[in-house]
Amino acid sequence: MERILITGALGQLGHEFIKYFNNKDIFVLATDIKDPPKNLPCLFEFADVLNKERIDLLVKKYKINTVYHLVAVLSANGEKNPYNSWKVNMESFQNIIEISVNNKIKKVFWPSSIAVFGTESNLDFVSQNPAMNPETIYGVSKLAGEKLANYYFNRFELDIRSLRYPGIISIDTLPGGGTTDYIIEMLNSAKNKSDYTCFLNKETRLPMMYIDDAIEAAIKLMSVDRKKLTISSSYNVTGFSITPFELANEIKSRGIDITVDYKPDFRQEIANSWPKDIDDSISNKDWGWSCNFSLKKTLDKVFN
């Protein structure tokens, strides 16, 4: 049976993985550096993943055999302190890798990001293996992590599996400091019947994915026979692409009155180096990936 450790468990993805595994009656140990909600449906231990000895102790204590390592400083927050961002993103990943090798962990899930691409990646439709020149410390650290995943698979046969997530849409958790956070902020403003000031210009097209698809993609990837996988770094996945202006119009078409102003800030430059659309055909070929949530179905979930 799987015995799962989730690091960074109180973030956007962590909450949803906990709910999914709880419904499947799978053992989960959640860790984070902030206090958990009282109704968290799994065991929780306060632990900083930069403290390798603490995480190693927990892995041994709870007989962990699978890790979902979700700790990361995201793109916009990362630019505020790139030195700390590199430390958190990379040292934590290296700690998990070393602990996993030493404890014979079966599988590791580690999310990458569309931030790994860049202006040389044909941003209109980014392929699985384009030229990459990330322009944020977040993107640089994620690309480095992809290279490490490939290296440690070849060196130690450590089974690290990864997805290059686009913007992830969920309403139950607050935005975490990413460049695609505008979509969650605008949707929450619409639900609360308040106006919204967008930090990107209205024509900025970015790929998005509803949270249920994000979780299903990870679970599906983690369950497939390793022999079917041709990628040892990270797989492209996506849902749909949209601009802030198109989103505002879709919201208004549902009879919701919202005024959106556009005042781009430093996150606009980040967004300009990210894909408009993504080719995830290799994910479809290797492990049968396809999204379930279109823009319409996503908004149906948000507003119903």
Ligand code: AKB
Contents of the next structure:
Amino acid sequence: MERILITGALGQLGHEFIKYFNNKDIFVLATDIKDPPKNLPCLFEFADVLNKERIDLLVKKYKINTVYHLVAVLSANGEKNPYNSWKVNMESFQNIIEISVNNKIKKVFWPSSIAVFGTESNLDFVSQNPAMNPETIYGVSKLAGEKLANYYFNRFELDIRSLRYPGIISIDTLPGGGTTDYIIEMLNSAKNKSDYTCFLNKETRLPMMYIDDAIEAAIKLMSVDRKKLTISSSYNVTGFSITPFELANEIKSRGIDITVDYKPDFRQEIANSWPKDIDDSISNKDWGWSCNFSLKKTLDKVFN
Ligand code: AKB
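Please give the other form, namely the form predicted in complex with this ligand, since only the form predicted on its own has been shown so far.
Every chain and every other molecule in the complex is listed next, the one we just looked at coming first.
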């Protein structure tokens, strides 16, 4: 029987994982450093994952055997304070690793990102293991985390599983401080019938994925027999790729009248170092991954 701890549980992914596990009647302890909403359907404890003793205590108290460690400062926010981003992203992961080894945690899920790539990665279509020189502190910390995952699997057989997420599209729960956030902002503007100023230029192609696919991918990866996994760092996954201009046209083709302006800011440079498209065939081969949500199906969900 799984007993799951989710850190950073009130973020974009956390909310959806809680919903998913709640529907399956699985025990979940959600932790975060923010106030939980009143209707959170699971146990909640305030806990800063930089406080190792507190997390260790909660793991013992609630007999946790699986961890979804979702705490992260995303790419754009990360550039505002790289020192703090490294601390939050890496010290928290190192704490979770140590606690997991000491408490014999069965499995850890930890999201990586397309931010691990860089301009030498053949960005038109990145393979699973190209040259990787990330240009953001977020990307550097995610790549370092991937190396840690690989190291601790080899050293202690700690079963950490990870996906390199593209931009994740959810409407109910907003992300915070990412470079792919424009897509959610534009979709929300369209839903609210307001115009939108995009912080990326109109031709910036980036990979995206609908939230249901993001959850499904993680659950699938977490449930497969470890022997099937040939990668112990992080797996490429994607849904579809799109530019802001193409998205604006798709929205308009649904009869929604939206004016989109383009005023690229510092996030443009980040996006320029990220993939346009991703080869996720190894995920397909190893654990049967394929996305369910095309662009059309995603927009049907968003606008229905
Ligand atoms: C970001 O934009 O920073 C994130 C990501 C792709 O990891 N959404």
